[in-house]
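The chain below stands alone and is given in C-alpha cells; this is the form predicted alone.
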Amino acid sequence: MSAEKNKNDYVVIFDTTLRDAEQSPGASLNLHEKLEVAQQLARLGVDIIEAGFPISSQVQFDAVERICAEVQGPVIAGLARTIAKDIESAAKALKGAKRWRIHTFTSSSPEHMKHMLRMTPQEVLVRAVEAVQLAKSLTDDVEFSAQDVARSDQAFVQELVAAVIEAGATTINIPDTVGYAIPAEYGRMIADLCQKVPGAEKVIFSTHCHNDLGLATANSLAGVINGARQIECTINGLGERAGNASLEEVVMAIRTRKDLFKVDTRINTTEIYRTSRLVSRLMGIPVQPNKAIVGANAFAHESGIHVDGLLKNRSTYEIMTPESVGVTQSMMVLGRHSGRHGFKARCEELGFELAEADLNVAYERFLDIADKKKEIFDEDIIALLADEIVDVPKMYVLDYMQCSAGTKTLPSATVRILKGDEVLQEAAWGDGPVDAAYNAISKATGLEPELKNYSIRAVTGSSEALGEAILQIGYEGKTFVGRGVSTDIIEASAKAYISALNNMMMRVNAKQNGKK
C-alpha cells in the first residue's frame, strides 16, 4: 500500500503497549502474558504491534520471536538503536513473522545529542543514514524515529528526515519523547515536514506523544489533522512517567469526529474495553474511574439533569454508545441453576472461547461463587475468567485458609498450600487478617519477597460483590504482579499473593534453566 493512498484512506494504529507501556514501573509481563496481550491486540485490529526491543535482553528477544510465530494479522515491529548489532538482532527475532518492520531510532535534540549520545548533529545524521540503509537491506518496511523532536532545531530535523527518506525509510516517526509540545506547535511540526521535506510524499508520518503535560492525545490528533497517518499509542495510555497517547482515546476521537478528521482506523472498537481490562489485569495497574472511554465512570451518570436527558434520548449526554467500545449493558443474571450450557453460552457472548478443561475449571469456580451470591453479572464472569484461566504454571495452589480477626484480638491465619503432591501448612500472626495470611503463606512456601503495592476493589456493586485484589511483589530487582478474585476479600488477597509467587517462581525457574 502506498503512502499516498493511505493519506486519503485511514490512520495506521501502531500499538506499543508491549514495548513502551511495559516500561511503566512494575508493569513487566512474562512470555505467556505478552502472547496473551498480542493475541488480543490482533483481535482488536491494530495495524502494527511493536513487540519489544530484541537486543535489550534474551527475554525480549524470545518474546518478539514467539509473537512473530504465533500472532497473525498485524505487522510485527522490533525496536533498534542506530547500531548495527541492534538492527541485526531485531531482524533475527522478527524473521518468523509474515510481515515485519524494523524500527530504528536516534535523538535529535541538543540535550540528547550532547548529554546522552555525545555526538555532533552531523555524526547523528551519518549514523542514522547508515542504520536505515542496513535495515532496508534486511526488510522493505523500515521506520525511523528521532527522539525529542519538540525540543530540537527544526531545520536539523528536516535535514535528518530528508536524509533517512533518501536512505530508504518508509515511515517517519516524530516523537514528543518528553511530552513538551502543545497541539498547535506539534501540528505545525508535522505540517512543515509534510510540506518542506523532499520525498515526504513517499512516506507515512507518524506521531508518538507522551503525556507529561496531559496533551498526548491532543498532540496526536493535531498531527493527524496536519498530515500524520500513523499514531503510536498504548492501551490505557500506559508508558514511562505520565504515559503515552491512549489508543482508545485517539481511535474513538477519530471515529466519533469523522466530520473533522475525514479518515478512520481499522480498529474493531467493540474489543476496546476487553483489551483495556486485560492489560490492566496483567500489568497490575488499575484503570482510573474517570478515564475516558474505558473508565468505570465513562458511561455513568448521576446528575438529575443528565439522567432525565438520557431517559428521553441517550444522545443528549452520550456522544458514543457503551456498546461501541464493548462495554456490555446486559443485565442477564446467572446463578447456580443456570446450568453449564448457560454458563458456557454467556462466556462465549463475552468473547471467551474456552477449551474443555478450562471450561470445567471455570464452571466449578462459578458454582462456588453462585453459592455465595444471589446474582452473578457479566463483570463477575469476566473477573472470574481472568482470575482462573491463566497460562502460568501454578507451583502453589491455595487449598485452605482460615483467618481470625476482631477488636482486641491478635489477627491470625492458617493456610494449607499444595505444591504438587506436597502439602504445606503453616499459621502466623499479623497486623491484620491480610498481613497474617501473607505471613502464613510466606512461612509455608519459604518465600519472602517485598510487597511493593496492594489494592482491592469491588468488581460489581452490592454487599455480595466480588472483590478483586491486585498486588506487586519485588524479588531480585524484578517486579511480579498477582491477582485474585473472591467474594471474600481476604481470600482474594491470599489468591493474589499466591498468583504473584507463581509468576515469580516461573521467572526464577526459567533463569535457572538458562533462559535469562
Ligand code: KIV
Contents of the next structure:
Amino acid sequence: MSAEKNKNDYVVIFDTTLRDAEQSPGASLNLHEKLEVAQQLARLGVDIIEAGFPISSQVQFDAVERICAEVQGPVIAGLARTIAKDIESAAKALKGAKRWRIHTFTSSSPEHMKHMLRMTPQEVLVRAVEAVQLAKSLTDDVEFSAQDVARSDQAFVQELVAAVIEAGATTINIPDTVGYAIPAEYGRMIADLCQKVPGAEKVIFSTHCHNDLGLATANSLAGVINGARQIECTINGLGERAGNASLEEVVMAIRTRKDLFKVDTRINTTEIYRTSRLVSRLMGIPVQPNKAIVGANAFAHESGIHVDGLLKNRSTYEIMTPESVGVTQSMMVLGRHSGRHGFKARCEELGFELAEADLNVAYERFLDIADKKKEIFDEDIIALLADEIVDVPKMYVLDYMQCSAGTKTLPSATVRILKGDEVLQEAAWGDGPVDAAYNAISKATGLEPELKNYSIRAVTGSSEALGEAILQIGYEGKTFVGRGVSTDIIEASAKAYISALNNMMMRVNAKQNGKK
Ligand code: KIV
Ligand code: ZN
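Could you present the same protein in the form predicted together with 3-methyl-2-oxobutanoic acid (KIV), rather than the form predicted alone shown above?
After this comes the whole thing, all chains and molecules, with the earlier chain placed first.
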C-alpha cells in the first residue's frame, strides 16, 4: 500500500477487533469464532485485519496462521514487540497470507520507558530501529507504533519516528494508549509529525485511540483532518478498558461528512450492522441500545414531532439511512410453509452458505420454531443459524429439560444431557428457574465454572419472539462465551450455559493436547 498513492485518496481501515479487543477481559474467541469474524471483516471490506499477537501463545499463533490461510482480501497483520523472537514468530505465522504486515511496537512515554521497559529513551530508539530493520528484512510492509504517544515528549517521538522511517517502516502508528488526548491536541501531534519529520512523505500516519475519556472517535477524526490516512479501530468500539475507536463511527462520520473530510474509506457500509451483531454475539458483549450507528435505538424515532417530520421527508431527522449500514426493516420472510428451498434461499441472501448437513440441522430447527412462532424474521434466522451452526465440537447436548417455578414454589429443574453415548440426568433447586437449571446442569456434568455475566434479549419485538441468551463463564482464569436461542427463555438460557461449557471443554482438551 503506497503512501504516495494513498495520501489524498482514502483512509485505510485497520481493524484490530481480533487483537486489541480480543485481548481485553471477557472477550476471547476460539479459533472457529476468530475465523468467522475475520471472514466477515473481509466482507465488510476492511483494508487490514490485525489477526493477533503470535508470540503471546500457541493459540494466538495458530489463529493468525489459519486466518492467513483462509481469509482472502485484506492485508493480515500480526503484532510483535521490538524483540527479535517476536518479529520472527510473527513472520512465521503470517507468511501464508497473500499480503501481510509486521506491526512492531515499543513505548515512548516517560512512564512506560521508566517503569515498564526499564530503558532509557536512547535504548528504546536503538531497539526500535533494529526491530524495524529485522522486520523489513522479512517483509516490505512494516508498521511501527510507540505506545502512549499522547503522554510523551513530542521532540523524542519525532526523533524516534524519523529513525524508524529511515530503517524502513512504511506505516507509523500514533497510539493514545491510555485515552488521554483531546482532539485538538491529538490532531496537532499528527500535523507536527507530518510536517517536521524527515521522510514523513514516504509513510502513512495512523491513528490508534483509546476511549477512556469518550474521545476515541473524535481523536481519530482529528488525526485524519491533520494528515493521518489510516485509522485503527474495532467493531462496536470494543477493546482494552473503555475500548478503541469504533469502526462504524469513524467510517460513517467520514462517509456522512465527505464534504468536510474530502476522503473516503473502502468499507462496504451495508455490512456494518451484521458485523456488529456477529462480534457482539461471539464475544458475548451486548451493544448498548443508544450506541451510535449500531445500537437498537440508533434509528428509532419516538417523539411525535420527529415522526411527523420523518413521514414528510426522511432527511428531516436522518443524516444517514438505516439501510446504508445494513439495518433493514424487519420483514416477515418465512413461515412453516416456505419449505426447505425457501429457507435455503433466504439463508443465502443473508450471507450464510450452508453445507448440506448444516442446512438439514438448521431447517429442522426452523420448523420447530415455525411451529411456535407464526412469523419468522431475518433476525430470527440469523440468531438460529448462529446458535446451530457452530464448529465447536458439542461434548454436551441438552436432550430434555423440565422446570417449575411460581410465586409460592421452590424453583426446580430436571435436565437430561447427552455426552456421546452417556446419559447424564440430574435435578436441582435454585433461586429462580434459570439458577435451578444451571445447578442441575452443573450437577450432571460435574463442571462448576463461575457465571460472570448473563443477558437475555428478544431477537425481534413481539411477545412470541425468539429469546437469545448470552453469557460468560470463568474457568482457570479464562472466559468462555455461550449463547442459546429458543422461544422459551429458560431453554435458551440452559442452551447458552451448555454452549459455554462446550467452548470451555474444547479449550481444556486443547490444553491437554499440548496447546498453551
Ligand atoms: O494501545 C496501544 O498502544 C496498542 C499498541 C500495541 C498499538 O494497542
Ligand atoms: Zn490499543
